[in-house]
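Quick heads-up: it's one chain on its own, the form predicted alone, in structure tokens.
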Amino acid sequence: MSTAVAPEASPAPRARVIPWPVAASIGVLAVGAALGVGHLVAGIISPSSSPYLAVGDTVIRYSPEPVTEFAKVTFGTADKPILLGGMAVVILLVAALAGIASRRSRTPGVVVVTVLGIAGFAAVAFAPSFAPLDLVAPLASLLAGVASFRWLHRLALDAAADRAVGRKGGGVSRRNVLIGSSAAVGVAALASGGGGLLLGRGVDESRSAVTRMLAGSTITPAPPIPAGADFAAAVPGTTRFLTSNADFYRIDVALRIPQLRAEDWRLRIHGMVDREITLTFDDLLRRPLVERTITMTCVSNPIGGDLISTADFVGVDLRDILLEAGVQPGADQVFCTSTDGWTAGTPTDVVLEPGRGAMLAIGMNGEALPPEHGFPVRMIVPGLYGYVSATKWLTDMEITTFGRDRQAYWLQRGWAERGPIKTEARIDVPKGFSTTPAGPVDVAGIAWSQPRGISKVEVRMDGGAWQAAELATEVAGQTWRMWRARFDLAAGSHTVQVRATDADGATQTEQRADPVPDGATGWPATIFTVS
């Protein structure tokens, strides 16, 4: 008599499930792919149509107002990096958990990169300064994003199923394959956005040829700083009259700073005018050009800040152009628009004034404007708050009122109409909680209130009476004044307040009051320490 003996069942194959390092590296990277590839198509078509931008231009458009402020006062110039820096970790982190979610099937990346996608490409078709070819780079961010993790999925499951069975065979493994894939894609996607930044940088050789024009034009000169008109050789740490183009103050919205060739600006001037105006920036060369030396200040700017600089600027006369295209009776608005569609309104009456000296300029401290600063043409209102007169990398302006539906970007927020500039002063030295030896101290520093021009500033020490400071060489109402003046002080803490006086004898007020809607009031203090 036999007994059969049943064979032992094999095991049941265990589920293809991708380990979750590599679900998170395969989303990591599949947006990473999707951004790259955006970028670089960007940087060939239209810079601006980067779906990564055009999500934090989104985002700087419908900030509420506080963080927007908060942003620009605390972090300056750096808010930009900052927001693209955090960007960029919120949607690596969102990327790797849809990767995660993706181990045993692709559905829930697909998705999440989707929509990343349809987020980038409203982003894009929103923009202020959308064009339908701008759809392009984000078309093609979705794309790549979508393609990438579909073929990095299939190769990890494949190598899942290898590890499952204890596969090995014998060449080329499919884990192999996937690492090999993987830092394909990973270095496509560095490559692509590398290539859409260089692809951005398309002015340099253009700002070169300005600059060469410029120095071969015939300018009006603005006049010769006088020597006294600072204090910095005498006064260590104090403000020279002139800042140069690399520390001069910078507040915008852009991102990604306009890359716009002068060869190819134009300006289109309509509205309530007679005659509609188009310039070119051959035309500007022909015009008749002048330098003028300026102090721009930002509406930002908190109670003795540094959102303030001065320059010698080359332009032409705005003005007459606008006397020239005829405005209209009951135009009070000048409506200008950048090429990145950021919007200001600038009182008419304050453009048509006399002597005030509004200019579209080209040509900034000797050379051609900084792409930052507006090249290859911005306009500037002296006497006005940035925000109401300084449009950089200008293309668009129109002459409207302002109760029509015309409110620009900052109006929007509820920052002021108007942006006249109030009269202040700002201590440079000595530096907040610093400390300096016994004896005479030297206090000084900076006041401004264009175009009206400063008649006196004075200082006070520990609450005491106040001392009349020795005011610098003027050198025009549309810039800042120099100040200084000594004490003898003893060890100990010490607080110092200035005030400045205006040429129509107007005093800064003492009531503190914050920058929005129209600019901040106070009057500044120091504390430092002698010892």
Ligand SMILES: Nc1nc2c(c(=O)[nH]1)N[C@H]1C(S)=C(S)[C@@H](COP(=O)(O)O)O[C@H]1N2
Second form
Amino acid sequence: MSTAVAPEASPAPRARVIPWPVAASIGVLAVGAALGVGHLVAGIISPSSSPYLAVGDTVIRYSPEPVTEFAKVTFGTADKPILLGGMAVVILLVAALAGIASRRSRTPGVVVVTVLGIAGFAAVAFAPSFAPLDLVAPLASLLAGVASFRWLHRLALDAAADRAVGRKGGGVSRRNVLIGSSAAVGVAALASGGGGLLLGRGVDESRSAVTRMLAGSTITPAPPIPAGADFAAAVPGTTRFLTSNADFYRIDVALRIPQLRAEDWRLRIHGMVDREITLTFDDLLRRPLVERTITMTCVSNPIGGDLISTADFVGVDLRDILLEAGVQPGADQVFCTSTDGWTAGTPTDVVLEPGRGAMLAIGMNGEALPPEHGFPVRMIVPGLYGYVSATKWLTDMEITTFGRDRQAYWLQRGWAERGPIKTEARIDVPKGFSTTPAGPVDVAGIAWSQPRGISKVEVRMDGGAWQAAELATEVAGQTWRMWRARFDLAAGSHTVQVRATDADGATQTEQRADPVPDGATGWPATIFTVS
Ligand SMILES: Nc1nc2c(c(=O)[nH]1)N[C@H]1C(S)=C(S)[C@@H](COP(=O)(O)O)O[C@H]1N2
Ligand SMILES: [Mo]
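To test you: the structure above is the form predicted alone. What is the structure of the form predicted together with the ligand?
Shown next: the complete complex, the earlier chain at its head.
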């Protein structure tokens, strides 16, 4: 020591440098605290106001359509966890770099943490379902991030200064204060994030209660499914007629499944109606409950794809409700909004078609709707693709026109205004590029043309003559229908093709089309080998 001045009064300036691993940890801890606190406060006030989830939603919203389509097809339902996980890695990496850039001065770190906080703030503020109270969570998140960064940074500088002059200090060293404080921030970040997740749990109880209520209610049942409705027993690998809830395809843009209890649910029906109606869940239970077997289909389903499933849905008739509200002349769009801000526009004439069976569904395959399929209430219109009709977590229904500035989510992204389901078929067996032993070869699959139904399915092998497939017992026009055929084939490579004809005699087109803008078309083909 060449100086007589006390080290704490004037430490050598060069000595106050935070070692880089400590600096990186401070950045990560501060941003972790920001994310956790934001999630917790959002859990208390409004789950969708979590800045982390709002940023993820924004990324999806502004991703070009081919990117979201790619993610949907490649990762299926795992696309959101993968996005959120990737976001976490990127954010924490940025946080670590911000920490390292702040080894001497806290300014770079404070700036980066603030910019991240503002990004979360903006994502919440510009979310489609924004309400002013939603700003509390991102604000708390920003403050928690900046405050923890400044606090830990100061402690780290102190500890660095001590280390530079080799001071051990009596009692609690400033190094230990830093370690203890860092641990506290880390634990608080994890606990608040976890607390935010737990706050959605009241919904589980609400769902169990609805399942019990449905079991005790009088429901007009759907006609029983005949034994011959599928070939699942006879031809292994083919589709079962009813899809279990766990296997039912899922498509939505919700990062976090909306947490809405049945007792808190309201549906406001307004706009071009004679009488505005607000329905509670109890109101629905007091109406006649019907069960309908319906095959739902996603417009994004590629030829041969599996975005199609069938279930027994229980709910109330939507046509009756709209007749009570009194739809005014010219109102050609039923514009629906879900709690997460997603929207769909359904043609009014289809909803009001007497035999169509449009419904507000509350039950699915003998239980309350699963959360991911829209608990507590969703809409279903047989014969329309989901994006124009099947709003999950439905809370608002505005009767309006397509012409006004009410443009639904996927319309803004280039998909068609009306989404009638196209007549299509799929080959389930044999699987593409599989090898089948010589002998009779079963070819089987599904065909659909909701709400008309299927009258004929034809199959041809290696470009030969079309021959009629055997059809399973028809269940209803608004469900799929299974088919099968048997061929004696020589060893070698074969290509089988299929085409379906609807109840009106129209055969599905051979013309290949992508799902965008109104559903894929073309005759499916499967190449396989007989050994
Ligand atoms: N709230 C909400 N409802 C939604 C969607 C959505 O993204 N958000 N996606 C729609 C689409 S595109 C389809 S195909 C169906 C799928 O319903 P499912 O996930 O229950 O199979 O839900 C529709 N309802
Ligand atoms: Mo869809």
